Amino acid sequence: MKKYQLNKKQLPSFIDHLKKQGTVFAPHKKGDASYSFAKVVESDSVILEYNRTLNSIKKYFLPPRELLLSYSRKDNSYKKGTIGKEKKIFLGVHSYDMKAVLKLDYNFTEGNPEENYLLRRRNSSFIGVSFIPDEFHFSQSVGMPVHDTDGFDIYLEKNDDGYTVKIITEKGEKLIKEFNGLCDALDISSNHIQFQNKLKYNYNRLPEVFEQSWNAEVWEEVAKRCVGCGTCNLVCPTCYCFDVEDNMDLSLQNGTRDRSWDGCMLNDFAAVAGGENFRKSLADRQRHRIFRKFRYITYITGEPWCVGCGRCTAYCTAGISIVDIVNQLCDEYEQKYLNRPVEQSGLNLEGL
């Protein structure tokens, strides 16, 4: 792996260099204390030292709302929505958000590949950056340390003088090519970064906990505080549920078919014709949300589908912590099952 030193003063010119090779998206300040990925217009506006962005880069591959097609009833014609093919470079991505993209790749390629997502995903390069975990991050507990470079083409590790630039792929080598001023970096091993927030059990052990957690007390306890706003779904980088609706104009002759984000915490998500709602209570919806992150897909892949970004906790209007929920499940598991034979839970996996 090639390593170079990028000094702080060189950062704007480095970003300008990247802009010559594609459209660059990077973190920007949003309000007084928030950050958001946006297209880079002025290189000086990019901020690489941040805790987390409001939304992950998922929004560039699975937009909050998108036109699938427009149609006319007059001649039964339709036209698909257009998707740009420009080269995209994502700068300043944290390791957990990169992992989230890789998990979405799995979701949208397994079974019937999702064309729109995959078209947007093409021609994308990723440049990671190190970060200091705050009180909400727990990505290391789900197998994603700060310096995890999986999925990146280039990785920037913060040091006293700027950043150590690590070239991961051939694509990364091409991105850095012809940028003058870089010098070889000293071969210094990465410092181990401590996380304030942790899961009680290693993520490899959580499946056995969830096997016995279908009727856990925590679901009703959390439901008493939850307001069902769906914020946790909207900010989650690995949630990918959506709704599709047709919208007609006033003439009832022309219309569009639109796709928009949806979430399992919303009351109507599991509602069907006839007035039936398969997850009517907040307790049922909370259980489904957490099982989606640590049980259902994990049962197939062996990996948690939560990346430990902490967004659902940081932005929850009721102050509900996903780490507290999982740790309470671990406590209940210890009290009920750890010192006696584990019984079959009869867990229904139809939600896969």
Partner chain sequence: MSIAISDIKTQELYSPDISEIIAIKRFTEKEKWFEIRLPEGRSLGHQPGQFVQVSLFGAGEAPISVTSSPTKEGSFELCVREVGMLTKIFHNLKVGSTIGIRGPYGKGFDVESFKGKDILIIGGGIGIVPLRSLINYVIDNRKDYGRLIILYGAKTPDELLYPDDLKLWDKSNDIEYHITVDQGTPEWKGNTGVITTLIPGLDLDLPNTITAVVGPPIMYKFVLMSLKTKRIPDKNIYLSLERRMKCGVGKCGHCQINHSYICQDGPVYHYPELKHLQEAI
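To complete the pair, please output the form predicted together with the partner chain; the form predicted alone was given just before.
Only a single chain is listed, so you will not see partners or other molecules.
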């Protein structure tokens, strides 16, 4: 793997170099304490040191709202929505969000490969950046090392003077070619970044816990506090469920068929005409949400479908923590199935 040194003050010119090759998307400050991926206009407004963006880059491949068809009721004709084929470069992506894109690739290609997703997803390059985990991150516990470069074309590893630039793919090599000003890599290691292992069990032991967790007490307990707002679904980088809706324009002749993000925590997600709702209670819906991350797709692919970004916890309206839920499931499992006393885990499970 080729390595270079990119000094901090070279960053804007590096971004300008990228802009010549495609549309660049990178994190920007949003309000006082929040970050958001946006198209780069001013290279020096890009922020590469951030804890997490409100939404992941999923929004570029599966937009929050997307036109599928536009139709005319007069003659029942329709046209598909058009999808741009511009080259996109994502700069400053954290490893867990990259991993989430690789998981969405599976969901949108498995069975019926979806044109809309794939047209948006193709022609994308990814430049990752290292980050310092905060109290909500737990990617380590779902199987990702600190510097997980899976999916990246280039990886920027922070050091005191700037970044070590690691060229991971040929595509990455091309992106950086002709950028003058890179120096030889400095001989410094940044292994001072540590992830804390926050889940009680390592991810590869979780299937055995989840096999016994259908009737766990935690679902009812969490349901007491959850308000069913669906925020945890919307911010999750691996949630991909959507709704489809027809919208008419004022003439009532023409309209569009649009899809938008949906969430399994919302009350009518599994409701059908005639009053039946297959997941009526919040406890049922919480179980579904968490099982989707740790059991259902995992059963088929062997991988957890949670990447440990911590968003669902950081942004939950009711302060519900996915780490606490999983740890409580582990405790219940030990108590009921392994007949062991609960260890003091040091986690605050009160009022969960």
